[in-house]
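Only one chain is included here, represented as structure tokens and corresponding to the form predicted alone.
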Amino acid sequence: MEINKNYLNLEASYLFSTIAKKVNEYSEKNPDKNIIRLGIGDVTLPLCGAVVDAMKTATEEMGVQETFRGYGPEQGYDFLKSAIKDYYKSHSVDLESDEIFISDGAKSDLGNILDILGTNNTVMVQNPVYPVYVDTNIMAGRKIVYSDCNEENGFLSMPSEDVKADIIYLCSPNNPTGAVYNREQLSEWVNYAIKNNALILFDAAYECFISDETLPRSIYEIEGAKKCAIEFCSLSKTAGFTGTRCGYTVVPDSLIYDGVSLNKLWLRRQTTKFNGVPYIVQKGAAAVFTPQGQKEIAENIGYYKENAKIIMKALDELGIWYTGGANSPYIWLKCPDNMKSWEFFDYLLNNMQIVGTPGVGFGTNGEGYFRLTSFGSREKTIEAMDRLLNYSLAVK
């Protein structure tokens, strides 16, 4: 018997492990102080009240014999892939039913997807990065070059001709750095892909936080996209499911690589290895796109908003370069006084209590910058910004 010998070329601890190690250590020698957390980027606003009545309603259907429901269709019931479908319509996207795929969440779908790609593809992601992309690659032995973003590209990198690439990830408005991808640069992204007969992953799990309206929220809104991307969304940021776990993943019909449609293979392994997601959680998505879902999820969306201008405006008047936080629940900012990222975590922390993420835990290119997360509370978020303009002017 062998294990798979990919896992021994991980990093040997995850990144936010790592971080929540540092904090609990910290927190063990000063039990007295007040630690604000702004890393990790869970939410804190509960689910809406149209979702808690959706499940609450099918949580007693599942109580009664005529209205029970055991095994679902591991796809996704027709009802949410419906709601879904006229999600995407509202912003001039046209889906077939069967090209979604309820899931349990983008993260997962963004490792499985890869059970239906070839070992020997080369694969592009983005320096920074969401580790989950580089770490699910490394662990099927697959061949992994970067596109360097960084200050200069307002770390959105474009591709290259020097660079060639058969599955190529992006995520747009960007995790950890916030940048969101406009359509002319999202067109070359598609040409590049249908050029090199290669598959865009497209990560829009915070698609909703874009205000701009000249910025595209999926990447089928670019012309031959459907050619050559599939589409992964999460209810996590949009309606604060991170509990509570649901997702959808797009594949469309028209995806053929090797003669061979990547819908039908996706199907086959989703009705394999998944059983779906429950039937009371998929009550509780369907209510999120209901006029009402819709209303409340706005509200708790522009809860999160304003936090972000909260912390933008307190790096604006220290002179803090930074990005994200107008269309994304991130800010990526440049550490001060030419700081390491984990020199600027700790002294955070040490100094002021408050916890971030590293830049450089995003990869190479993430040196000396820091994520910041809109998803605290009202009160916590400008208590943070606080102490961070109070400190900084006491030092100066």
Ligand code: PLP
Second form
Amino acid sequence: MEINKNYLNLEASYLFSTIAKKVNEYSEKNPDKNIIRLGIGDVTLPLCGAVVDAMKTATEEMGVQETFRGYGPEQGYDFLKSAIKDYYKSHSVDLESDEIFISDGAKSDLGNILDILGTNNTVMVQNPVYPVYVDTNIMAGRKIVYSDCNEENGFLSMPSEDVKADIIYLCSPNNPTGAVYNREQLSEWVNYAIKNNALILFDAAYECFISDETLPRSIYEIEGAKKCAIEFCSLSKTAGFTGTRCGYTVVPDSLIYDGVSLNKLWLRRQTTKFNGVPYIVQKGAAAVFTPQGQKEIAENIGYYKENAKIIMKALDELGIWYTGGANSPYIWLKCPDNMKSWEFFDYLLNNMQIVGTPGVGFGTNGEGYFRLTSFGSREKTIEAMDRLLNYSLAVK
Ligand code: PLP
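Alternate state requested, the form predicted together with the ligand (shown: the form predicted alone):
Let us now look at the entire complex, which starts with that chain.
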């Protein structure tokens, strides 16, 4: 019996465990201090009423003989696929129902999609990067190349003939940097993928935070993308489904490589290895797309966006460089006074009792940068920024 030795090539991730350790040590030594966490990547507001009501009704249905349901379609119920289709249509993207696959979240599909792609492909990820893209490919033994994101390119790397790859990961709005590609930039990536017979894996998990209407929410708003891109999205950040679990992946019928339809391969993969998302959850998910659901989630997203504005305002006042915030829940800032990421982490924790995420934890290009998120409470976000402003102005 041989294990998958590729797993031995994974690097242990100490990012969140080191943060927890440092925070615990600090709290033990300073029990009277009130620590504010602005590093969380999870939502904090509850599910909206429309979703809760729909799930209650669906639960009732499951307890009645006539409306009980067992296994559902592996690709998701038509009522949810058609709601998602209409949602795409609202930003001018036409999809066929069979191109939409319902899943238990973007993370699973981002990992699972690799089942249908050859292991000899070279993979391009950006640096800094959401670590799932890297680790899932290391597990399969694929070669990974990095595309540099930095202050010069606004943390939005562009295609380069020097960094060639068969599989290209793009995440916009980006985690961790909050940077968002515009149409021209995404067009360049699409043209590059088509020219090089590459496949783009487009992670749109944060699309709902885009309020600038000139920015694309879906890669399919770009001409040609249906020939070279798979899109992953999720209700996790859109509607607070991080614990409820529901996402969707779009695999266009026109994605043909080696004469084979990726849609058909993915259908085969899903019907073989996945038995679908619970009916109750899919009913809750469908409620997100109703007029009432849209109104209610807009309020929650608006709350996080207001938090982001509060953080951005403080950084503007202090003259600190950052990306993100405007169309993303993440704010990626340059550590002041040339501090390194962990130095700034300690500085914030020890002097202001604010916890964020060191940028270097997302890749070498994150060194000297830091991620704050807008998922905290309003009160705590305001308090944290007051502390930052007061402390920074006092030491100057
Ligand atoms: N993609 C990105 C960029 C994320 O940041 C996350 C979660 O934080 C996910 C995907 C996973 O989301 P889900 O909860 O749908 O699995």
